[in-house]
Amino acid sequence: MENYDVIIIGSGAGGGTLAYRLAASGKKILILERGGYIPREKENWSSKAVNTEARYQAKETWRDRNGKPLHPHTNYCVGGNTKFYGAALFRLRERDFRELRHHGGVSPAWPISYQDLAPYYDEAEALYHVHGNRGEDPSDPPGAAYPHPAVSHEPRLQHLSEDFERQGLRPFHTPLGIMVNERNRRASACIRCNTCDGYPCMVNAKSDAQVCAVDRAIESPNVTLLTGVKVERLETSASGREITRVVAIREGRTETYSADIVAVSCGAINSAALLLRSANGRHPDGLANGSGAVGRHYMGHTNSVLMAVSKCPNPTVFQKTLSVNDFYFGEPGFDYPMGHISFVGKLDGETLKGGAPPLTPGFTLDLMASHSLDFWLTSEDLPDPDNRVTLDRDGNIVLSYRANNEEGHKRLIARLKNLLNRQRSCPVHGHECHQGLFARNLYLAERIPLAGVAHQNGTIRFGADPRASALDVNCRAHEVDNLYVVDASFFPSSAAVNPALTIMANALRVGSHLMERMN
């Protein structure tokens, strides 16, 4: 059995940022991927394939709270979900990292601090080539420059930024890792196509984990990437302080390997899986999991899409430039955070064809969609004990989750809505679309299901305090000394922004911390 410095399981924002930080150092790194590249083909652009047929989904079923099959919106792949995400890139506010009071509860502080994570904020921005305009978000803490330009808003989008701005509001364009250069089209990777939120990018234009982190790291000869390997668990010394060993199915066979540190970044909901399989003599209820934290508060935000119907047509083909943290921190009369608004990518008939609902007579699923703007809603949900991550007797996943918190997100559905019916430029509102198929206000809320796990987090927390948190602070586990975590799992709080470049400024973090331990 070879041993390694580092072994890596998991190849996505958290694993394949750190296999990029430590790739300098000369060590021995060893990335272990469950899944296999994406292939590059025609249905990497078709809606039919990504979202009707799902094909690069999963092929797995977990259960839920009431032991109905839930088949997880999840990809198994070198580079993970970054290889099907929006690349909208936000940092966490600087009020996320303290404790917080909403409606339903409190959100705890973080172990650290905003000015902890700021400058490998700066340096994952720079990583993931992130697009955006620093300060015109009214929520945004202060970092450096963007490294490219905000993405430009199509005219549709335009014209409803001006409208926000008429009514008082702050929008301001979505940070995004793409790699565009809209100043020069010629020398532009990306081509602002209408498959990029939810698709993988034939072109390697998106910032994904493989393309901007594993891609890299494999270019030196110390760092070695082994695809189609499921780790099923890890096994510990006798005194239980040390992983001695990895144990995967690869290729239908058992292999073992061992390395002197092992960082897990499987996702939140299968890391903690891991950790729980792991359950040995000294660590009887999960490695790791004295304090009892581990798989559980899980948190997967709040989200939905509402879909606002106009009577002009939007021709917008790259949709998702769009922002609104007006409310994020809440509004006068509701002193509670609300959360965040931006826009999913261009939604198309064959996309809504899976939760379509009954629709007006003349009315078709393509017509609607040319006349729709798409808009993501995302607000906190809070880590209740009782939302976690367990398994069943045959090690199959269960999530259990119970939605909380929930006052503010209505309110920032309602929110939206009155500002769309205040339209100018093409308003939503029905006195003044009187005429023809559109002549009423017509909006499509549609909440995300505990199957859409894109946002997943919080079920191996860090803390200073081993009795109620799995990891310490450099994201390592309290009672296993070779053990890290370096995904979404390691979150105290959810916040209300999309997790990822949190997730790939922490790997960063925690690669400058094993660099200072290995030397």
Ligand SMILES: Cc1cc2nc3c(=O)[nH]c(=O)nc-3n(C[C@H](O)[C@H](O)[C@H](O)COP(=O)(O)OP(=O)(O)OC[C@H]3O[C@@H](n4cnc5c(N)ncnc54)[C@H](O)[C@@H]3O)c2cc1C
The other form holds:
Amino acid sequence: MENYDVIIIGSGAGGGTLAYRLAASGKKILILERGGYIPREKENWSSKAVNTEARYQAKETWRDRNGKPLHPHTNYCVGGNTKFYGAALFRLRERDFRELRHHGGVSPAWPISYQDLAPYYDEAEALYHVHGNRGEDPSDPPGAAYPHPAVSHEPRLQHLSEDFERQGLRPFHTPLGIMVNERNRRASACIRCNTCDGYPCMVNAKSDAQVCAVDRAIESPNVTLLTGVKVERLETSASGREITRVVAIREGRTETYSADIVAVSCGAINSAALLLRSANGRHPDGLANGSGAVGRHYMGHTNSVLMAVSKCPNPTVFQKTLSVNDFYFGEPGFDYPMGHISFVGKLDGETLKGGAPPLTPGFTLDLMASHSLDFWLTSEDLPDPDNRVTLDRDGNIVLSYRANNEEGHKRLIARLKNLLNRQRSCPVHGHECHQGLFARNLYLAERIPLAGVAHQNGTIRFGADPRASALDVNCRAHEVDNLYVVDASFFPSSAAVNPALTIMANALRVGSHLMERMN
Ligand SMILES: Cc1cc2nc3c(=O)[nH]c(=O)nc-3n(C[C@H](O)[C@H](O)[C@H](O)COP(=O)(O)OP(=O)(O)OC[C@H]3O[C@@H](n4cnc5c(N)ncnc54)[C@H](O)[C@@H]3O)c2cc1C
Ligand code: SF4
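Having seen the form predicted alone, please provide the structure of the form predicted in complex with this ligand.
Next comes the full complex, this chain leading.
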């Protein structure tokens, strides 16, 4: 069996970025990825293929805490879930790293500060081509200027932004990882389409982990990527202090691999499941789980989509450009965090079909979609030890979750509706709309269900205390010297902005630590 310096399991935001960092070390790196490359094909941009037929979604059944089947909205492929993400690439706020009192409890402090991660955020923003306007977002921490200018609003969103400003808010351009060149459209890889958030990019212009990290890493002769390799368990030496074998299934056959260092990056749910499946005599409750933390504190954000359907059309094609963080830490009269407001990709009739009553005619859904502003609201859920990943008797994933800390989210939805009711004009009807653009209009707010595990995090938390965390400050297992976990699992709290940039920045941080360790 050939021995590698590092094996990385999973090639998403965490694993892919780590591979990119370690490629320059010259060390022998092996990436094991259970999925394959997403084919470039017309279906990439078909809402029927992607949303209705779930063409690229994992074909797996998990169970919830009541034993009910759960079909997770997750993707196994090179680049992981970043192939499908909306590429909104936010830094956590400085206060997110500290203990923060919420209406529903306490969000714990991280063992590192914003300043510790800041240089890696700078690097991650450069690697993932983030476009934005530093300083526009009132809660954004200090940092280097964004490497690329903000992505412009289309007229409907520009108008909404100005209306929010008139109401005293500080709306801002969402930091986005797309390779768009608005100064020279002919040289732009990105064409600003309506099938970005939730879809793979057919022209490879989205800054996902495959395009920006993995494909670049494997240009180095010392980096090997094997696809279609599902890691089943990790085996240790008799002392239990180090991993000696990585056991995987490839095309129906069992294969084993070995390395001096193993970095697990399967996503927060699958990484926890892998460690639990790797229980042995020295680690009876799961690998590196003396603290009992592995699998616990699952968080995924409290997320809602709010469709504000108005009499005014919304012809926007690329809708992800606008965000509002004025209520991130609360509002007068409610001194607790509420969360973040932004947009999903433009919804269409086909996508709405999935959630509509069976007799709703298609043209109604199309009409609704052509008149809706489709907001995405995110609030922080708190790390409850009983919200957790476990395995059933056959080793399948069970995801137990009870929502918590919901008051801020409810207020955020109410606040947004209130703001929209007070809009003074619209670009189509002008000031004839001053009676209240949305006042007699329709709001459809839908909470993202448990199967929507897009923002999964927190199941293998890092910390200074081995009794309360599974990983140390460098994301190395307290109990296994050569085991690292480098994906969304390490979050001790979920904050309320999208997680990917923090996962990427942390992977660069851990990668730097590994380079030092290996020298
Ligand atoms: C539709 C959608 C939209 C999103 N939009 C945004 C956004 O706008 N902004 C943002 O910040 N975040 C967004 N996210 C979330 C973001 O994509 C994730 O936070 C991020 O990809 C998680 O990184 P990760 O490394 O933890 O896991 P992943 O990126 O999921 O990578 C895990 C990898 O491990 C592989 N794997 C799993 N198990 C095994 C195994 N046993 N053996 C081998 N390989 C394995 C998987 O195939 C996958 O490639 C979105 C997600 C989705 C689904
Ligand atoms: S908006 Fe740009 S980056 Fe996104 S899918 Fe379309 S072309 Fe690709």
